[in-house]
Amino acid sequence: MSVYDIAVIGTGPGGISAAVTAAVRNKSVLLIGEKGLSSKMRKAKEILNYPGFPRTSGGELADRFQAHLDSMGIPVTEDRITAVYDMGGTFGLQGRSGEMYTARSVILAMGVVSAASIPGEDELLGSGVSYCATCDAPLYRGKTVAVIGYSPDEEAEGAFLSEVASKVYYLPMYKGDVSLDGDNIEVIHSRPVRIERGRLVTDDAEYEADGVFVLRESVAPAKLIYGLETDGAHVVTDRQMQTNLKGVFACGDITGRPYQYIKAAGEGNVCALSCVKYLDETQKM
């Protein structure tokens, strides 16, 4: 298994800036996120304050970012990280794909998780609530599960679970048609109100469920890494973008307002330089 110097979670301006700066400083980088780069950025119609790119669109800026990554030979590993574990000297990153990655340091750059926790979600995490179908599906073989999907991409996870579980309730938290077929899949168009042990309560009914999979585009930082200091939806950092956990840094929207591309890119640069300094210091010990 490869051990990277730095794992960067997120392919927005902050993550890309961090990955580029770390590579310039001759560190091995694992860049994890969307291969098309930030979908949020690509939806921006016009960006007015990014130096050197007057009146550019988010899509155009993302294409330039991709060209920069390509020119430096930095690939994007398309996956979603559901948990980060401090393994003493290294960190283990659990991907929703089922893959486990290892790095000496971690940079969090995955933006702000806007969806609030569902009542009961935090209390039952790891004991009836999961964020990774690929990881935990075997625990529910022949059982009933509910899947709360926050984007159409999660339909693939619902389909996978239907091959293992005896019954799957799928609750789409987005607009549009749901492309899920199967005798044991039931699509429920209602809102989750509460998760209880063995039960999912919605705004109009209750469903028996041995497990509930809450599948968002990213996991809230406080749930991603045990002990990480947060302030609401944001990660607390110092001026060097260091979190309260040694070897863990953060940049971009996840550190707080203003939510600006140029701010994220600047923080990504600082983040990578601080990370490089940390690695150099620890290797001397």
Given for the second form:
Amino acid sequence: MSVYDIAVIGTGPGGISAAVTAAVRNKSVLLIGEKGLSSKMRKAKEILNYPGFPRTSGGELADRFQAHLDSMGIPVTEDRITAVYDMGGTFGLQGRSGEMYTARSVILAMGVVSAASIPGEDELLGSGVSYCATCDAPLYRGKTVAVIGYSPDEEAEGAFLSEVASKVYYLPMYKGDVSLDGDNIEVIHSRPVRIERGRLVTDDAEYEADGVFVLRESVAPAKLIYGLETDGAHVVTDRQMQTNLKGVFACGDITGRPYQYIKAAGEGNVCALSCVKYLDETQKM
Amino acid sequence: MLNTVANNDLGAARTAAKAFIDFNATWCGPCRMLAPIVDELADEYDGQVEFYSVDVDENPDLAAEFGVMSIPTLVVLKGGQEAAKQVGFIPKDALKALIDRA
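Next up, the form predicted together with the partner chain in place of the form predicted alone?
The next block holds the full complex; its first chain is the one shown before.
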């Protein structure tokens, strides 16, 4: 298993900027994100204040970012991180794919998570609520599970769970058709209201479920790493983009307002340089 | 020393002054991350706390008894009674605090 100097989670302007700067400083970088870099960014119609790019669109800027990464030979690893483990000196990053990555430092750049927790979700996380089908599915062999999917990508997780569980309720939190079929899969079009032990309550019914898988675009920072200091949906950092955890840095929307591309890119740069300093200092010890 | 539990038999853990049980599985990523930390702690607490590793696939009765719904689940027993429980990976210092507090 290779150990990277820096793992960058997120491929928006903050993550790209951090990865580029880290690569310039000859650090090995694992850049984890999505295909097309950032679906959120690609939806931005017009960006007026990114120096050098008058009246550009989010899509255009993302294409330029991709070209920049390509020119430096920085690959994007397509995965989603569901948990980061502080192993003392190194960090283990659990991917949704089931892959485990290892790095000596971590940069959090996955943007701000807007979805609020479902009542009961936080309390039951780890005892009936899971964020990772690949990680916890075997515990639900022969049992009934509910999957709350926030994007069509999660249908694959629902299908995977249906191979293990005896029954899968799938609740899409997005518009459009659900292409999931199987004798033991039931697609339910109602909103989850509350998660209880062994039960999922929606706005029009109740479902017996031993486990509830809540699959969002990204995991709230406070639940991603044990002990991380947060302020609401944001991660608390100092001016060097250092969080309260040694070796963990953050940049972009995740650190708070203003939510601006150029602010994220600037913070990504600071983040990478702080990270390089941290790595150099810890290597000396 | 870390004892590996087989046949759902916790043995001396139930009578020890203090015992630490790590519920895990071979397919569980965070369990693999935790394993070396538990190994270190087993050495550091040698003579004070008994350490046990329970593979939930091989010991389903124990997993059911302790209500394990997600792994890793870490349980501290004090005189056979559950004194602390932690679900999910926590770093070494937090794990030590969990054991010391129980």
